[in-house]
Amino acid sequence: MLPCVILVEPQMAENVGMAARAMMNCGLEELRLVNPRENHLSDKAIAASSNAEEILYNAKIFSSTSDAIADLNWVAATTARHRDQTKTVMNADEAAKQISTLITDNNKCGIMFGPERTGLRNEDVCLADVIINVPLNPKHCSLNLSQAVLLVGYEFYKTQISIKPAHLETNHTIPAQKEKILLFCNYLEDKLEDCGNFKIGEKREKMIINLRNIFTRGQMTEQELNTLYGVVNHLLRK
């Protein structure tokens, strides 16, 4: 079970299309539209959806916000403005975690987004269980409709997937063993010695340490080592 996205009185067809695209990016499937001003199946909307038109074709149309949320157990209203209402306010990350927990217990959840120009009305917000407020630059916290859907949708999507920690992508090679890296360092130092690079004896040790730091701290691969050997050999021939 996934939360549905509810667009209340969206004004522009292409924004609905882009919202559908954002939903598809985040694995969301169900779109509900409350009194859309333009045809959500127009050419503009389909083009803006960028191959997410399946969501548009399956979208449900409602005449009121209360009808759109009637079958839901829990609803969040997204807004950047302060509302004079007693309501729990969450950021998107907190809301995503709560939605994930709720749907695990078979609760039907929805996230409401308001019209592009004005956002949700107080009459819509009062129907929600919580408010989602994304802390942005207070001097400019306005988001495009599809950006808002993507931002909130992505926070939910992260609760549904296993995210890899930071790692070194080596593609068709493997990380070089320290032994091979030190062999290259010895090779380079010998060549530099032959070229007279270590003229000042008291600075030799410090220079070698600096060189070895360059090559031992960078998670060097075997392919990169082979490339360096090739470069050094080419320079020596010149």
Contents of the next structure:
Number of protein chains: 2
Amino acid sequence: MLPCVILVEPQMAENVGMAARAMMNCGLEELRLVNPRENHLSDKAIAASSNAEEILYNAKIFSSTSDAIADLNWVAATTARHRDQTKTVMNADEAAKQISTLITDNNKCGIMFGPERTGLRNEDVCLADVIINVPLNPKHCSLNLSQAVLLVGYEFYKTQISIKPAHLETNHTIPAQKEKILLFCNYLEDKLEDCGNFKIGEKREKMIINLRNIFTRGQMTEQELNTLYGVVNHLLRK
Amino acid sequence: MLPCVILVEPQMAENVGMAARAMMNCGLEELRLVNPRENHLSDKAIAASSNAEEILYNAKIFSSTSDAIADLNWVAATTARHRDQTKTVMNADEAAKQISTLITDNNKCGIMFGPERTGLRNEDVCLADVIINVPLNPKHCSLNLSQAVLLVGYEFYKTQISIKPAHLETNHTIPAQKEKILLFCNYLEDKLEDCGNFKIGEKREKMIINLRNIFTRGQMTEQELNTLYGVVNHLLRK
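Same protein, different condition: the form predicted alone was shown, now please give the form predicted in complex with a further copy of the same chain.
Full complex below, order starting with the chain above.
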């Protein structure tokens, strides 16, 4: 059960559309609107949603925040301002992890965002289980509504997928076996020797170490080794 | 030395302005533009930058990507599309951590973003040390340029600050000492007893356990305990 996004009194239909787009980016589907000022199905809103108009068409409208959260088990309030309320404040990634845990226990969760200009009212914040604070430059933390939805949604999305860690993308080729890299290094060293000008003694040792480091550090692929053979042979033609 | 943001051939001045705003949100300062199509100092761009016009005024313009990265030691290319290139692909948070490490070693880093419609050209991607992939819904991963800047910038900003973990914000009061919570529980139980209707035997034990769990789970503050005493006393007036 994915968490829903609750926009409390959003002012501009365009922002609602962009929020829908951000939701779609993050795999979120359910949008609830509390007293939107403008029509969330206006041409402007649909255009701003990019291809996320389905979220707008399915959005539910409520006349109060308490109605909008009535069926939920857990609610977070996003706010950039400090509130004089006794409430757990968590970062977006912590909230995302908590939601991720809660939904596996079949809890229905929601994330509230306030009106563009003022943010959530204190009466709305006190209905939430926690406050979400997105860590941003304190001197300039005003975010567009859709960007706030995007950042919180992004943190949630990261908890829902298995993310492939940093890796060398090799496509149709594979990282070369060490033997092949050394064969190339030997080939290059032999050719340098043939040219007569290769360094001697200690300098030669050092140069060989350097070359082997260059060709080892970059995790060469088989295809790239072939390219390098071609380069050496082409240079030798002269 | 903060990483710079390089927008390669951005099409709309408004997007450049919004990217500047996103940079400011994330504590980034240096913007480089490669052949922007529109004037990045137009009224539209300045308005879209919110209060980040300083970044626009200080932006440097280059006529080629290679010129724009000439003085950098490490460059990342953001791209949503798969590229047929042998290159390390990392997530935004991994790239942020790598940049964070690199800059402490005095490396000057840059993050490249391509034109709105097409993204970076392959000729630009191959100039980068790594590809950054922002994990998003693969069925709908098209991001506004400024949102791409925001997500990558946000991940970088998180590496630069010490983030206070989830905590109960108590403002001017403090979490009550256990003794005070138990005193209140005892008070409530006594008053319930006085009213004559309190459960008996096993049920009484169970109710006391339940009440103590309620008042323990929420980490009451001293002020809240006072509020609760007031509530009980007010109810007793009847």
